[in-house]
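Let's start with one chain on its own, the form predicted on its own, as structure tokens.
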Amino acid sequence: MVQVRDGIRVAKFGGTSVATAAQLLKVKAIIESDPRRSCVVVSAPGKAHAKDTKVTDLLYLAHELGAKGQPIASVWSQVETRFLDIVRELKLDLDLKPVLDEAQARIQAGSTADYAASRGEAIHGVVCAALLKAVYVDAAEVVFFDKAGRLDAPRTYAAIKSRCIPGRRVVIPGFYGTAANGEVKTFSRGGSDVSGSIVANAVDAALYENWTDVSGFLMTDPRIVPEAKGIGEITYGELRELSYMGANVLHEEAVFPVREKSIPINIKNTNRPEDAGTLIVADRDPGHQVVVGIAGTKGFTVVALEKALMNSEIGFARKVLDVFATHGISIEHMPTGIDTMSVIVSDKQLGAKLEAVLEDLQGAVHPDSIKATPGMALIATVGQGMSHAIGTAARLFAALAKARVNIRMIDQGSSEQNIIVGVEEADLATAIRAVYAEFA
């Protein structure tokens, strides 16, 4: 296991965590336990309860009335309300009405949905302030986007550090920044895990704190095997490989910022703080493990091509991938013969254009036959240590091979830490348990 260097722990806090006084109260706790954590990052509040909404689409309900100019009032006093609980629960000497009542006439007036969606960080980083007797610093102050809608690192690398002063304690609210033009701009839904990225590099930072309901992550999916063991510690390529399956407990982008500095990040939860948790690093020792983690989606189609002397036609490729661009549509897989292409796609990239594709290739490349087949399922068996255990894929191979399962693609990355192999969908749930069985 990596050893963690003694310095500046960023803690961030998903909307799960702060959903409710009860719960900024174990937040609370969980700062002042540590005076290493001296940056706080902070979501809007998410659901209080299973039939309760997420303030973020409360918001993004008002911005769309607001623009129709239509009264936003009967949706902002759930926002209202929600805020003005957490503080008279949690005792605080706040005056939040003029910071709500702001925020209201803004939305009223038509203000942008980047706006109206950042106010519930935006307005909870107020309250958290408050409750840790921190410094409030607005993310809109330090966090910059270029003309192009990109970071603008250094910019904002500087003005977080000019703020995050050593020996006090700041919170700021995560998921948005300001544009070029001077507006408000966010993050994707779910960027407040890019926002503590961000400040963790600024701060050179020793770890990343990522707090959620989740003590890290499981080796699969709990719903396909309930007995799924925790990943103690994981590298952000193997995390990347996995996220891109579906196995989402961080924002995709949340590791390009600490990869940069080699800064862990820490997947935590905050109902159980004395949980180890998930430690994600540059990297690790593969050790006895060879597989960390497997992950799998449905909802891919196979367009196959045939020629013969494919392989001897200069450009074959280009002019297949150069169709697929020019419809819009990325492509997931290639696997290749000497004589036979195979391009997988994701079903929510075509759409309604594959018809409209299997024309343009053929006019494209006249291939001898051209088919295509959905109803794929793709899993990826991840595990840095693949690339030095001899028989790794023939013990991939035998057990879906056990399990009766038909392989229908299979894909090695060059980095040789990722196996992916399409199945049919009907299959992905008894694949992902054999493949578990065999590796855990």
Ligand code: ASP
Given for the second form:
Amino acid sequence: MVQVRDGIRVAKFGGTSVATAAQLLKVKAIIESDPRRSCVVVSAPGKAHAKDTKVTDLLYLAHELGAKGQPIASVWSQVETRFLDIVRELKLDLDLKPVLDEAQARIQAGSTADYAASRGEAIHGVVCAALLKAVYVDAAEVVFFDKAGRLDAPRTYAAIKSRCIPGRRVVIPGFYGTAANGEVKTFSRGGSDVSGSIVANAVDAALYENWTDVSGFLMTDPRIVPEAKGIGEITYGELRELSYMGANVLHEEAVFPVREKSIPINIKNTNRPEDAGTLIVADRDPGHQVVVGIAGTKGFTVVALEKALMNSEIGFARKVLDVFATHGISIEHMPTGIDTMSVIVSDKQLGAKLEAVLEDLQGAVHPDSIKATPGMALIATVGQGMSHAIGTAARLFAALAKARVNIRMIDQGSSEQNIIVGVEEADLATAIRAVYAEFA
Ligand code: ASP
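Switch over from the form predicted on its own to the form predicted together with aspartic acid, please.
Let's see the whole complex now, leading with the same chain.
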């Protein structure tokens, strides 16, 4: 296992970790148990129980009503109750009414959706700062976006650094910052993970702790393999290959800011702080664990083209890709043969455009045949160790053959840390179980 160096830890707590007063007491105990946890980033209160509504969702709803000039009062009272209950139950000496009233007035008057949504984190940051006896740093004052809507990294990092002074505890709300035009702007949903990562980069943290409601990542989907083991250590690159296939514990953009400085991320469980969780690192020694995780998703279509002498036709692939690009479709994979080429596209991307795409492909490259086959599932078997372990592919294919799963497509990227196979959707669960049994 990679050793985490001593130094500042940025602790980000997700929606379920800060959903209720009881959860916040766990957060307090976690923060107070380690003085290195001096920078705290918080989400808005999430679901307190399965049927509950996230505060962020209530805020988007309030925005929709406000924008139409309809009264937001009934939605707003739910938002207010969530915060005021927490303040009362925690017996905090805090008058939240002025901030709540200001937000309500602006949303009622037709604020932007981003402003409305950001208030969950902004207000909860005030609550958490009071609970943790920390300094509140409004994200609008330290996180900046440029004109293109991308993070203005130099300005942001400098601002965070100037406000996070060693020896004092700060609470920064996640999810938003200030756009180039001075207005509040949010990241995409779940973006507090990104905020935490940015703060970790800015303060040169030794560790970015991402506190959530699971003890890290599992090797595969527990709905398919109930006994799936936890992942102790995984690299940023491996996680990328897995998240791309649908793992959703961490916002997919959250890896990039910390990755620049090789700061490890530790996924931790607020409800079970003693669990080690998953450590996401720059590099790891794969040891015997060649495969770190297996992810699978349904919903892909294969568009297969065949044309005699395709491989000597200059520009063939470009013309094919142009057709997909013109339709605004991002493709997943493009396995090729000598005179064949398949393009694999997710059904979500394809939508109702299939007929038009086929027609345009016909016109663009005049193939001898063109065929679309829906109903494919993709399975990514990921592990950095693969590039050195001879026989990994053989083990994978033998396991699938033994489980009588027909492989429709194989793709191994040049990173050699991911073998992707396409199977019939109906075979997905059988295939994942077989691969897991072979490599776990
Ligand atoms: N509260 C925001 C959301 O629900 C951001 C976050 O929690 O990370 O998407």
